[in-house]
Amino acid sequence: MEIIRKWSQAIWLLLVNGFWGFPVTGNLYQGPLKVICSPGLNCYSCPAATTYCPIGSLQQLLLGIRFSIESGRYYMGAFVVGTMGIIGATAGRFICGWACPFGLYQELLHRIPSRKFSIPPILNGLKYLFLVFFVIVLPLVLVDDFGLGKPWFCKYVCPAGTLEAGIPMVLLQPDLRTTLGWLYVNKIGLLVLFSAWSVLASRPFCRTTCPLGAFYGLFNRVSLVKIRLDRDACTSCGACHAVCPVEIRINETPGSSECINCLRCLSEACRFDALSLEVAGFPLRSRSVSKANVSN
C-alpha cells in the first residue's frame, strides 16, 4: 500500500506541475487548465503549475471582497469555495496524504538519517490560527486604500510557494534579483525551517501550520473516503500508534482531523481486521488476518 501511495503522489506530483517548457518561455503557465484548482498546496506562481492552489485563491477572493462590492460588482467565489468543499466532503484528509506536492517533499526529507523527534499534540491547533487569520481575516480587514487586501499566507508564510516558486523564478528571471528584500529572506528563512524540521519530525508544516490541511481536516468524519473502525474487532494493541506518521491513536480517535489518511494503520499495523477503508458507507478494503499473523 505505501508503493501505491508514494506513485500517487509522484503523478499528482506530475499533474499539477506539468508544464515543462518553462525553461524556454522562463514564465509561468497561462493555459486553459490554469482555471482547474489543485487538490493539494502547490503554488500557482510555480512556472511548471498548471493548476491554481486553493489557498491562494481563496485568498485572492477575500482580499477583492471590498474592492468588488465598492465598485459594485458582486462576485461570491462560488468556484473556489464550492471546489475546496467538493473535494474536502468527498476525500477529506486523503488529500494531503495521498496528493499534496508539499507533503511528499516533507515525507523525502524525513527518510534521512537522524534522531527524530515528536510534535508536541498543542501545536496542531496552530494551523487553525494560519486559516483564520492569515487565510481569511487579515485579507478581509487589512486592506490599502483602493479596499484591497493582501494574501497574507502566501506572502509571509508558504514554504511552499517559495521552494516552488519563489526560488525558480528569481533563477528563471534573474532581474528580479534587485527587487530582493527582506521579505525574500524571511521566506527562505521559513522553508530551511521547515526542511530541517522534517528531517527530524514527521510532516510539520502539514500537522502544525497547513491552513488547507486544517480546512480538509474539518471534513474527515463525514467525507466519503474515510477509515472505518469496528470496534468489537478493536484489542487496543497499540500497533497502529507506532506506525502513524502524525501521531494519532486511530483506534481512539476514529475520523481525527490530524488523520492524513495514508493507510498505513490498515496495511501495516493492524492484525484483526478492526480498520477498514470505507467509500460512501460501504467498506472497500479490509485486510484478512491469518492465525499464524494473529498468534504472532
Given for the second form:
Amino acid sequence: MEIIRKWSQAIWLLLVNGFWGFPVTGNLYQGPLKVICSPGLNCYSCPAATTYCPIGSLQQLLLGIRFSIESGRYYMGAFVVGTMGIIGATAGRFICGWACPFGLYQELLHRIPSRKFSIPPILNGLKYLFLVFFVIVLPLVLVDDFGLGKPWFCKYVCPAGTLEAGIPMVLLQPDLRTTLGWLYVNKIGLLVLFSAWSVLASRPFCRTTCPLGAFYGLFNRVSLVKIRLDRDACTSCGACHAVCPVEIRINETPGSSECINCLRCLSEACRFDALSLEVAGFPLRSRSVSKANVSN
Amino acid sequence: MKRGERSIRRTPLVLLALFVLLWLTGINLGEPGRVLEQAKSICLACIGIG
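Mind pulling up the form predicted together with its partner chain next to the form predicted alone we just looked at?
Every chain and every other molecule in the complex is listed next, the one we just looked at coming first.
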C-alpha cells in the first residue's frame, strides 16, 4: 500500500506541476489549465504549476473583496470554497496523504536517519488559527489606504510557496534578485525550520500549520470515502498506534481530523479486520495484513 | 453483512450537493476568470519577493 501511495503522491506532484517548458520560456505556465484547483498545497506561482492553489486563490479573492463589490462583481470565493468543499466532502484528508506535494516533501525528509520526536497534540490546533486568521480574517480586515488586504498566509508563512516558487523564480529571473529583502529571508528561514523539523518529526507542517489540511480535516468524520472502524473486531492491541505517522489512536478517535488517511493502520497494522474503507456507508473489502501471522 | 453497513450515509451527499451549489454560484458570478487571471501572474509578495 505504501508503494501505491508513494506512486500516487509522485503522480499528483507531476500532474499539478506539469509545465516543464519554464526553463525555455523563463516564466510560469499561463495556460487555461490554471482554472483547475490543485487538491493539495501547491503554489500557483511555481513555474511548473499547472493548477491554482486554493489557499492562495481564496486569499487573493478575499483581500480584493471591496474592489470587486464596488465594481459590481461579487467575487467572494464561492468558486474556490465550493471546489475545496467538493474535494473535502469526497475525500477528506485523503488528499493530504495521497496527493499533496508538500506532504511528500516532508515525508522524504523524514526518511533521513536521525532521532525522531513527537509533536505535542496541543500544536495541532494551530492550523485552525492559521486557516481562520491568516487565510480569512486578516486578508479581509487589515487593508491599506486603498482598501486592499494582503495574502497573509502566503506572504508571511507558506514554506511550500518558498520552496516551489520563491527559490525557483529567483533562479529563473535574475532581475528579481535585486528585490530580495527581509521578507524573503524570513520565508527562507521558515522553510529551513519546517524542513529541519520534518527530519525530526513526521509531517510537522501538515499537523501544525497547514490551513488546507485543517479545512479537509473538518470533513474526515463525514467524507464520502473514509476509514471505518469495526469496534467489535478491534482488540485494542495498539498496533495501529505504532504505525500512524501523525500519532493518532484511530481505534479511539475514528474520523479524527488529524488522520491523513495514509491507510498504514489498515494495511500494515490491523490483523483483525477492524479497519476498512467505506464509501458513503458501503464497506469496501478490508485488507487484513497478515492473517497468517495471527494464526502463527 | 450487518444491516447498518448497507445503509447509505447521506451527510456526505448533502455536503457535496451544497458545495456543488456554491461552486456553481461562483461560476455564475464569473469567479473562474478572476482565479485564472490571478493564477497566471506571479504573486511576488506571496513568494516572499518585493
